Partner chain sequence: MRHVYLATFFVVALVLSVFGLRGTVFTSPPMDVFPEWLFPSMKYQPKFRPQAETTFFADGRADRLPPPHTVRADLALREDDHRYLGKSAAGGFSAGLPEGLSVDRKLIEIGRDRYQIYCAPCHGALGDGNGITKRYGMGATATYHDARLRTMADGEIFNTITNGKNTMLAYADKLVPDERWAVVLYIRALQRAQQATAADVTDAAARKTLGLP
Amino acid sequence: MSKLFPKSANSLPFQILIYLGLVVGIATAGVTYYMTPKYTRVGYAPVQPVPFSHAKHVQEVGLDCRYCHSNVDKSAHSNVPTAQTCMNCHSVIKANSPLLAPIRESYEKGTAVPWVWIHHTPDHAYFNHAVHVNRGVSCVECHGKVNEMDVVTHSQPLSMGFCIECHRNPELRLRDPKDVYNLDSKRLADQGAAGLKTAENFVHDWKVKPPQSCSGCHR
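This sequence as a structure, only the one chain, the form predicted together with its partner chain:
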């Protein structure tokens, strides 16, 4: 009887095992790389109804974040501004710009400007802006350098791991509360040993205790 299988077939089970190992490895790498918020969210920059530029309004005109996001230090929700906020200036400056037509329409008719929501936690997670910004967590920690963006882009994953990482060691990420709205400022911890000491004292004296238990964020 002739041989059904060549001799090399003896090593085949072994080779298949190695191959399966490789496939599992590649699949795991693929899932961690592609199926986490670092890939799915970071870089999201929807086309907005009005090409509003933060770089122009914050850096060139020098507006403070709170001029428009006026509830960020008062409430859990950071509001996207009303059309009237834009009209404060744009009723005079560039009053006839075609780019601003949706704003004028909204202001006259009272309809909503259909801004696209970019940063969005799922409904089972609770987030609060005021507690963060009033305790020295700057916008830049969670939103990136918005002041340099022409189009707002999702720059941090805002996943649970991202939140917890800071909640474990807040002193490393805090700023002087007066620098919170200055996105180019440095963290206290990056200002040398003295800065880190200030941050540690701040955390201690002001009893900064970010929740790490599930019910802190999933209420």
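Would you generate the structure of this protein in the form predicted on its own, following the form predicted together with its partner chain above?
Just this one chain is shown here; partners and other molecules are left out.
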């Protein structure tokens, strides 16, 4: 057999193991890096049980975000509308529309509307909606121009890098608190030098100090 295989062949199994280890390592690193919200959720637009157009309800009808998401400025979590919220209007408007059958069924049975969650905070991360919106961070910063969407789409990566960028320079993202729910409003920093100065003063006066340490978001 020694005549068929040179002595160098003895190291072949070891070399194969090394190459396999390298391939597995590279594949693992690639999956770990790319399987993040930045790459896997941007563009996510699931079909909802009821075709709800934010463009119509917000732009045309003029509903405030807080009418449906009523706890967004009071709670760590932003609630989705209940059947009762929908029926406040739709018991009169389009009351018999077949598209609203899931809403009527949930209302009659007292069950939750089976909305499909689009923006989901991982279990290992902590995010408080009330803290952000009450300090001038508009919905549009994380969710995009939802007021123009017929179908809500996950438009921002919401990755750790995305959050840290805002936490390092909050004055560049803030709006006047009265404009937080006006998704067509401009950031203070985009209103010229005077606006940026106002934002900087707001950060100072309201003691806006977003955490940049691990414990700020991973509790």
